[in-house]
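As structure tokens, one chain now follows by itself in the form predicted alone.
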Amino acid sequence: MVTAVPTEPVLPDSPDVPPRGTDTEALGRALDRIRADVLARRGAEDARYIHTVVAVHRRLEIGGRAALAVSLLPPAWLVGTAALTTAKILENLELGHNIMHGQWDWMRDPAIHSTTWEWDNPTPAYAWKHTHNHIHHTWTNVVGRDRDLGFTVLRMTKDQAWRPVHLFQPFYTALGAPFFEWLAALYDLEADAVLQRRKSLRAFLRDATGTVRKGVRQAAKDYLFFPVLAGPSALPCLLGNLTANTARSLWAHTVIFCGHFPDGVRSFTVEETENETRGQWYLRQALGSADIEGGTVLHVLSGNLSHQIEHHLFPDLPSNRYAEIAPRVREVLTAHGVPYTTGPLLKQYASTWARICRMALPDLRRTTRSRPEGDESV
């Protein structure tokens, strides 16, 4: 069962911790009403939004690739690279991520459906849907169950055992960010699950074959096919594609890390999730996520994962609705004494890196595990 209160040792309630006696079932009912309201109003406006995003993405990609085909001219390289970068970010976050969550399945459009969408990413769609939709969203921030809590190589909470290799995690996190899409593909293979006998070697080899095939197709498309088509502009075209993929990786890495690792975000034990009710599940999602404040452009380019709290509470609602319901969600959580972790991008980014650096060091003193990360007051 998720507990919203400190247990060992007993301490006075902090303003950053839900008060004792938080009525999680009332919290769940209030959040259910928000969800039901969106479902009742979901329709033509939402369909128009996603069709617009798809159209903008396609035009940006076609325009970007056309400009890179003549990118011996420096202005064409700049315009083409910027357009392709934006197209890839839109496809990765606002389209790929959200469509494969099933947010648009209600439209019954086979071209925008979680069962048919294959994204512009080295990770095959089926592998990502397993590790992200089924594991991460089920076990959000539960130590030992949510592999996204540190992605198996980072220590992001004091509830994870410290090892000497963690001393270097600020360095390998920074070095890995530009290659995030490829590292994510390796991560989704779950090699650690084979070692822990949670995944058979046969299943691993099957998935590895699928990932290699997808990765080869991705690399051939961006680093061979389109550069060859560009003829005399082959080299600048290749560099444009490399820049677009690198920028997308850096941005996706930033958005994802700022959604779960700023100070104030909590982790949980497996024991805390035993016999978890719907209200307690909602509470864990809210405490295990963080928002990024900003304007419409930031929200769309982040795939609306700037509203990570709303996304984790309602992962299958259309992403364009998260901005609309965010004030209502915050009001409900605040009324029930539940912290709402949010802040501007730079603040969340700095907080996330501070946590990566702090967790790289061994613990020098005992603190209560029920406190949010970053709260060192005792």
The other form holds:
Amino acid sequence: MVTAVPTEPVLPDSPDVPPRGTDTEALGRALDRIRADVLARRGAEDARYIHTVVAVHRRLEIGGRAALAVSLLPPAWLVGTAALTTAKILENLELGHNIMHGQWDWMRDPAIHSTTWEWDNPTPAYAWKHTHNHIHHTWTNVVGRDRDLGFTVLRMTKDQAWRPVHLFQPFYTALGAPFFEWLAALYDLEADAVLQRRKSLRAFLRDATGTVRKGVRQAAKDYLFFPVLAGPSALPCLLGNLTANTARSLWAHTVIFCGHFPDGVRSFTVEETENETRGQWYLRQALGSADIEGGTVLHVLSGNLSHQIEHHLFPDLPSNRYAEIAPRVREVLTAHGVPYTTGPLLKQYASTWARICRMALPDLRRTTRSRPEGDESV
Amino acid sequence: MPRRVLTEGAVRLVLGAAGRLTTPLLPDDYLALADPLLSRRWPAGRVEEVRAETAEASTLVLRPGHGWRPAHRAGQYVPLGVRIDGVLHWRAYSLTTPPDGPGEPFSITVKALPEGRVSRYLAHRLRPGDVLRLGPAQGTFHLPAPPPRRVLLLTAGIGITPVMAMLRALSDEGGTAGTDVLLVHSSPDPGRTVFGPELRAMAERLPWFRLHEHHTRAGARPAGHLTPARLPAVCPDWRERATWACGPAALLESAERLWAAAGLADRLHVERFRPLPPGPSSPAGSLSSDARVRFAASGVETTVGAGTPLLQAGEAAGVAMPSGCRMGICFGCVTPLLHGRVRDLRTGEVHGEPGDLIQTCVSAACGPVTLDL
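So that was the form predicted alone. Now I'd like the form predicted in complex with the partner chain, please.
The next block holds the full complex; its first chain is the one shown before.
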């Protein structure tokens, strides 16, 4: 359930970036204190955590690949596929996503560093770092700036113009989810930016070459080399790899969509972000993100993106600290009258789909953008 | 030797093919799970023995892993990466053993400096079995082959370490015909002389080696520092000798002046610890005042205020700076710091060591700074 909603209905015409009565500077100071506390305590224990995740990922992958090499035996197929899926999920979310955010740069270890990390994903690290770290995290949920707000093909807020193609967005979202890793690679090329003249054709072609090269290596590994090496188990091995990649795509898609699109999450206009102070930036990050409630396993498997609010407030703090600071963040936000959108996975996922379906339809009533998306009250 | 080259070639071929299976990681990354010493990508060494030399100095015997190139020369140094509280620190230490076969242990000797977090950790807290990262052996401070006929080694304190490797190498080779080596070494007192017993034994045993010990704090009338002015008394033929000197900066600077004044600068070889790239030309700078910032690759130098992000400073000076969103969240601007320290404008924290990758968009210079741009 959505456990926190604005305490009072927001009036249609009010410029409500800050929920009424928010002292954004005090909010900013309180959040800065949380950040400083974590920085002061960051050390050997955190380093041990990430090294453990790295070791677990690699062991799971070796075990999974080995089991799939003899996957003519059905139990080996099941174990191998499960291990490989888990490995790939850890590698993408808790390792890749977080390391490329610079969360572990403080260790000064070139082996676990935002500048050197390359992940098991068709999209090259540099391309993803640009669209995700630079564009999405700077412009979180700002219509026209944050390309992740609908990923250029979905309409996720009433502030995005409706086009007839959006009628089909529930279908193409569902169809695309299993291929999320490939679609993300395509998305990171920013073809739309070339059309808008934000990106040169030359840069696009250079990036496309890099993506094709990376994608071919990735596909050859999972769909050619490992199956061939599996000999008689070639076909089940191929299917196991395909299952692992597909399951990883579905899971990543789920986690990512639940981070910004459930009910209660707001979007913003470019005008609202002009001359934003640090406190206002924090406020936008908090209002534009949503958490998922759950246990430790859920948090680790989601790369701690179940703590999307904490991640968006402090994208470069080590992910293992998000769970620890979440209660404090929630307390600070609530004390300042800022909604803290969270709920169990199923609830958040259903709510996200409800929005995808709702936004597929044109607006019947002309409304100004003034309410949290999904807040149909008033 | 050709056999080794062949095996090495075969290993490379196999690893290259296996790389298709491990992409985007390397086979290395998986092998290192079994033993970090198997990694070629991140060469490492394991501590085999920790031996106390004096109260402050310890010798570490390290067995290098696969990625470490074995061919060092006596007098060179090796960068060591040690993890303290989760953070990897790099320091360079002279190898104190002569070159040996691949994978054979080598040693370094570390003196714990009073303020040195890393040196104290290495000298006192490291235990056999611990693993350190290794950089390639490097440096030009070594004897030529064959060595000159007459050699002067001028050292002080822990500056003995590279010279110790040279002496041990010469001793292993039985000296070289006609070589005459004089070591002038300064230390506080006999007890605090690193390698003291071994040096004295060598001087007794080896006909080509003479040792002159200078003790700054021993006895009723301490001798004070060893200055080059005292050198002619100890080594009258210093002008005729090829000299290798290593020790505190003051000693090295005065030695350089003496040799330069005698027109013999090319006969003096000097090793400075913590080799740092040259800093900006003006030494001034503190938290409150402007600081000199140098962009090494572009050859640009500029003065910036204490509150100005380095990204902005670089752009104003016309340097092509990598950048991203300028809020410290995208890590698009990270740049190697070559020299100096920086202040995080968000937290006020002062940090930075040579080689660190710093975020120029949220870092300001704290004193003179050099960036690799």
